[in-house]
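One chain is shown next in structure tokens, namely the form predicted on its own.
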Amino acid sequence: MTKTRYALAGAGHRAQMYVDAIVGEHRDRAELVAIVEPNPVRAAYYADRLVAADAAPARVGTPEQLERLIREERVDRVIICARDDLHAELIVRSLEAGADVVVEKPLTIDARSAARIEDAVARTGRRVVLTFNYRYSPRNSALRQVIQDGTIGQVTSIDFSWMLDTNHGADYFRRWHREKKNSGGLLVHKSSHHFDLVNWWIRSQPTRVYASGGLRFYGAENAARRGLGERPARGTHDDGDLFELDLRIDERLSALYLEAEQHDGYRRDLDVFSEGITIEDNLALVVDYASGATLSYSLNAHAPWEGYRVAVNGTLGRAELEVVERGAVLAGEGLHPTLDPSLSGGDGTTDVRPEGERLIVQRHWEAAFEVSIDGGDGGHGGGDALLLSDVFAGPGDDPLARPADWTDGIRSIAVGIAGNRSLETGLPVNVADLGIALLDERP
């Protein structure tokens, strides 16, 4: 078998998820022949992964050599890990010198640099693959079931809220998303999974957007008002803050950030509380769909528990998602706490918020029924792995279709796009007037 030459650009934390899936299940049809990252520490973290799980070396090169490296390593595909706004620099160049792209949602996080890459497809003919991990989660795909039987009919409208905690969404405001510029803020960079997964649920595409939401839980303003006193701009690892990332624990993230910093000043840990944050911890947004749907979100980045909240209402009846990733954040559980849920809350009672998932549907005039998720080991309850799979070995015929392309990845940040607007504005936002083509389509 022939296998398919990769490059990766962008070498952070989640670009394992790619070059451990290469050297491993699927060594057999994909090699990493490049590494396009600017700090050297980070690409020699990744070169030295292959070399230890017996894979040929990769060459290394800084970004300025991307078009150089396609050309003389014959690659075939472009993996995009980079920060949100070099998606988009990173595609086209990458298309331009011959090819295809596996990127990390979200596709990029403005108007402008969304039309450059709509062009540039047009321009090569060559492929963008747009990696929506949530849409492989068993729960996820076992709703899009429901509603694609039309057990609840028409879908008429969505309520859908998602908690991040203070574990997982404080990282947020502590690296490079906390600044907008870099990453759209939360309503591109993490919605834009939530998003996508309301257009693929109900098979339409937004057409006005209107929001609302500011930072009212993090940054120095919040703390000032809330009386935490004067903080540092970084952890001072000896002071028992519960809100403190000390990087020297996880061996990981030790090498990639703290000891990578030296080279271009990124650090990884900045404290919540401090100056600089320009994106949002909380947002409510009314999103009306070409299909005649109404989605009502909100995110919450502050939350005692991390998981969502999925109402679907239809014409036949109504389906109902609730997920628990984490019943509970319970302080000295480290960097990646996990809830048991034998143990207790901090009064001594029981937790009552355990882990797990369920759908639950009813129609009219009948009673209600559960609907068995089959999950999967692994990240997203499986979810990754079969993303994995379509990434490497290519789709097959899926019934659900849940590969994603770059037209995914233009309709679920233009929800983002047009709430950002609609936060400047104070006004509803038309998705067709964002000045992209692809969205210029009004019901």
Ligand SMILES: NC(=O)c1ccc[n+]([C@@H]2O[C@H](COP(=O)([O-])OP(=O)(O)OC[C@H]3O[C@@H](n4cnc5c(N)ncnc54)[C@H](O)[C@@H]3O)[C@@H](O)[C@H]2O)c1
Given for the second form:
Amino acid sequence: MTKTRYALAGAGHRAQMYVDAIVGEHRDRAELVAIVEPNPVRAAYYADRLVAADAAPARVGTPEQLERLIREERVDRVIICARDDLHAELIVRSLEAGADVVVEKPLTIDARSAARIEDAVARTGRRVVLTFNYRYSPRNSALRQVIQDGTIGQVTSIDFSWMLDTNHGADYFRRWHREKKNSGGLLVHKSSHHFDLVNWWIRSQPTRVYASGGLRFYGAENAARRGLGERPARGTHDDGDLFELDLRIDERLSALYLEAEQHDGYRRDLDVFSEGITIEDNLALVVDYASGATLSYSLNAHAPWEGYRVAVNGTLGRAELEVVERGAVLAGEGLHPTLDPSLSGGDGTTDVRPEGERLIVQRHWEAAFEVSIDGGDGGHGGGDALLLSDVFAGPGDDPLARPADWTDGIRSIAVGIAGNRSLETGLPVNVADLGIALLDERP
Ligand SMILES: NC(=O)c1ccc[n+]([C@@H]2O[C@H](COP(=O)([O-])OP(=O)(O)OC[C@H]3O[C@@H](n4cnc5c(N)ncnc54)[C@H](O)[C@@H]3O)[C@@H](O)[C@H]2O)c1
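Return one more block: the form predicted in complex with this ligand, after the form predicted on its own shown previously.
Let's see the whole complex now, leading with the same chain.
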């Protein structure tokens, strides 16, 4: 079998899922031939990983060398795992240099760069795959199936709230995500997962967004207001501070960030109560959809537990999905080295809030019933393995339409971008006014 030749752009934490898939499950069909990464320590981390897996070595280059590496190494596809605000430039340059793209969410962080991507796809005719792994979580797929089967009729409204706990949620306030110019804020960086789920669940697209929210827990001003006193310069855990991340406790975090800092000054463990945070930690939105449905959505990034609740109302009944990914973040346990509980299983199960998931469907005039959720092994209940199979082996004929491309990427960030504009102006924002041709359809 001829192997597809991959380049990796951005060799940080997220890159590992792709590199491991290339040298593992998909090694017969994929080969990593180039690593594009400005930090030599992180580039070497992944170059060494190839060697350890007995795979052919990859050429390592800086971001400026992207086109040259694509040309000289005959790269078929570039996997983009860099910071969110860098996605658009890397996508456009890769497409123009003759490669297809696989990109992490969010597609990009603002309307202008989204329009650039749209233009580059039209000019080059190349493919951009978006890796929306949440679609592949069995519980989210199960909800899509219920709606698609027509069990609850035509969807009229959705009520969706997402809780990020003081472990995982706090982590967005420690590094580049904490600045809106890098991540688009949680409405783009994090919630684009959730808005994509809604678009995909109800098979529609957003038309108007009203948002409200602010930074009310993290950040220097909130800390001062709550009298938190002087903050430690760096996480060491010696003083028992519950918000410090001690990079030394995790070999991978230490290798990727602590030992790499000297080259670019990228600090992975900034204090969540320090100056310089420009994103929100509490958000509420009302979103209208072309289908006529309305979404009420909220995100809280300092909850004592982690999970989500979504209720979908339809003309024939209602479906409710409740997920507890981590029942509690308990003092004294330290921060879990794997920060996203959905990847590892929670570490704070409590009796009154057991970790788990439940999908309940109730049709009018009938008793409620529970829909079984078929989970698998590995990250996101086996969802990551399914996603990687679609990415590397090519999507099959999926009745749930899980594989996503740049158009899904744009429709998902549209809500966050319009939401950010609404936060600035205090007014509802029409998605058609964002200046992205794909969204220029009024209901
Ligand atoms: N789908 C998910 O569940 C999920 C989870 C985590 C992260 N992500 C996404 O993955 C991406 C990477 O996140 P991360 O946590 O690995 O971040 P990270 O900061 O650990 O890694 C980003 C890497 O990009 C490198 N880089 C900087 N400038 C670059 C450039 N111009 N060209 C190429 N590389 C450059 C950095 O040095 C760093 O090594 C983000 O877009 C994030 O949103 C998705």
